[in-house]
Structure formats: structure tokens, C-alpha cells
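Have a look below at one chain only, the form predicted alone, in C-alpha cells format.
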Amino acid sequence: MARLRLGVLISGRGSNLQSIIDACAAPGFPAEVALVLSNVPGVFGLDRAAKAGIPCTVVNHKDYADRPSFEAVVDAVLCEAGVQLVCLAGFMRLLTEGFVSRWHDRLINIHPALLPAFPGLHTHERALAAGVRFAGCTVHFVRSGTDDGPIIVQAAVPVLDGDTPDALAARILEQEHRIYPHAIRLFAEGRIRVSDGRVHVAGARPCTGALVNPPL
């Protein structure tokens, strides 16, 4: 059976890209990275792709007069590579409604917060300032709003006494590396259905029990 062809869009070091590359290298994983595209030249994520033998390219947004013209080139490159699912992995450009519509339900993102809480930037600082007892990360389908769209997978971690934004970010990043490949697998296996703004996962085991912080 043909593997799902992924296009991974990055702007930096490519930490989540590496987790996807590693997952795709495992026997039986139902997807492969067909293309890595960065809007920033020279970032470490491109080195990761090259080391793994994955085709990579740069479409520098600074070379284009506006977002639609930039996105038209990105779209053409993705289509030429036969990409079936676009994965945003630290891609630091807002996408227009036109691009999002063209890739409707074939465009996913990972965000370092438990959406819909704390969309946008500085999520860890904001979570700590709000005094939440749990934080985490979310993989979701992309819609035109910032960090908006049907939620596919989430992972939660406890916020610890004395946490700093960096310490919390590191614990959440470990979970990002787990749930992004998991979401891709669910999509590639055809187990995801979007209805009325919610994601339904066929065959998912029920999640039982509760986390309490501080513990009982």
C-alpha cells in the first residue's frame, strides 16, 4: 500500500520535523516525508532533512510582495512533490484563508498549548502567569484563525512548583514529539473524520482515569 506523502513546512531548527522523520523511518509507518520546505534560508531543519536524504527547498517569503504570491509558490512546490498532507512544524508564517481553503482538512499544525487556551505566541509564559495546573500541546487541522481548527490529539503535562517557561517548554516538547507522529498515523490510516468542527477517531480506545495536580 502506498505511503501517505507529507510536506513539512519549517522556519527553524526542525525539532518536530525530526520526530516525524524518525517515525517515518520505522517499519510499517504509513507515511513518508516527500518534501521539507522552509521560508527561511540556512536553518538547521534543512540540515536534518538533507541528512535523512529528504528533498528540501527554500521559498523565502522576503522575495515576494505579499502573502498570496508567496503562498502560490509554496502551493505549486507542494503539488509538484505530490504532497497529500501538509504538516506545519514551527512554520512561523500566518497563512491566508485562500491557502488554508486549498488544503482544507489536509493541513495540520502543532501548537504548544492545550487549545483553545493560549493560542498565539509566548504560550508557556502565559500559562504560568495564569496559574494553570496543567499545560500541554495540540495537533489540529488548520483553519483561517490563529491556532484554530478541529483538534486531533492533545497531551497534557502538570505544571510544577517553581517551573520556568523553559522548563515547562522542555517537558511539553517531549510530548509534541510523541503526538505529532501519532496524529499523522491516524490520518494516514484513514481513521480521522471531521464533522461539525470536531474530529472523530475510528477505533480509538477510551481514555479513562483522571489527572489531578496537586495529587490527592
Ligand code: GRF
Contents of the next structure:
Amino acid sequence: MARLRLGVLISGRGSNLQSIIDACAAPGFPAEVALVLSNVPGVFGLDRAAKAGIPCTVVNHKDYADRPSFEAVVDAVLCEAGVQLVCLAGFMRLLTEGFVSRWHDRLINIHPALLPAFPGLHTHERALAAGVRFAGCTVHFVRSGTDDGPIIVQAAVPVLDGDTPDALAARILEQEHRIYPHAIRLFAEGRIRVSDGRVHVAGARPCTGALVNPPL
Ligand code: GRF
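Switching forms now, from the form predicted alone to the form predicted in complex with this ligand, please provide the structure.
So here's everything in the complex, that chain up top.
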């Protein structure tokens, strides 16, 4: 069966991109990276794409007068590459309503927090300041609000005594690298349906057990 064609949008180091590339390399994975697009020239994620032999391109937002003209080029490049699902992976540009609605339910993002808690930047600092006992990450469909949209997969990790933002970020990032490929697989297998702003996953095993922190 034809594999789902992914367009991965990045702005930086691309560790989530790498997890997607690695997942796609596994036999039987139902998706492939058709294109990597960065809005920032020279970032390490582009080297990762090149090393994997994946077509990559830079569309530098600074070369465009406004967001719509930047996004028109991004859109054209994605369409040209036959992209079927757009995956934001550390892509640090806000997207306009026009772009988001054009790719409605075909545009997903990963965010390093348990949404709807802590949208936006500095999530780890804010989670530590709030004293939450669990943190985590979320893959979700993109809507026009910041880090808003139907949730596909989440992973939770404990916050530990003495955590620094970097330590917590590293614990969460490890889970990001697991759940982004998982969400892509579910989408590619046609198991995801969105209704009333919520995601329904066909054939998923129930998630059982509870995490308690500090442990009982
Ligand atoms: C990740 O933490 C992701 O959740 C957030 O930006 C970071 C990107 O990291 N949206 P990388 O470029 O994938 O390593």
C-alpha cells in the first residue's frame, strides 16, 4: 500500500524530525518523509534530512513581506511534493487562519506540555513554577489558536525533586520521540476521526493504570 507522504516543518535541531525519519525507516511503517522544510537557514535539522537523503528546502520567512506571502510559498512547496500530512516539529512560526484552514485535519504539531496546560513558550519553567507533579507532551491537530486543537496522543512523565527546566525537558523529549511517530502511524492507518473537537482512535487498547507522584 502507498505510504502517507509527510511534510515536516522545522526551525532548529530537528530531534523530533529524526524520530520520524527513524520510524519511517522501519519496515512496514505506513508513512514516509517526502519533504523537510525549514524557515531558518543552516539549522541542524536540515543536515539530518540531507543525511537521510530526504529532499529539503528553506523558505526563509525574512524574505517575505508578511505571513500570508510566506505561507503561500510554504503551501506551494508542500503541494508540489505531494504532501498529505504536515507535521510541525519545532517549527517556530505562528500560522495564519488561512494556512491552518487549508490544511484542516491534515496539520499536526507536537508541544512539550500536557495541553491544554502550558501552551506557548517556556513550558518547562512554567510547569516547575506551578509545582505540577506530572508534565508531558502532546501531539494535536492544529487550529488557529496557539497550541490549540484536538489532542491525538499524550505522554506523561513525573516531575522530580530538584528538576531543572533542562532535566525536565530531556525527560519529556524522550517521550516526544515516541509519541510523534505513534500519532503519525495512527493517522496513516486511517484510525483517527475528529468529531466535536475531539479525536477518536479506532482499535486502540484502553490505557490502564494510574501514575501517582509521589508514589503511594
Ligand atoms: C520540542 O520540544 C517540541 O515539542 C517543540 O519544540 C521542540 C523542538 O525540538 N515544539 P526538536 O527541534 O524536534 O529537537
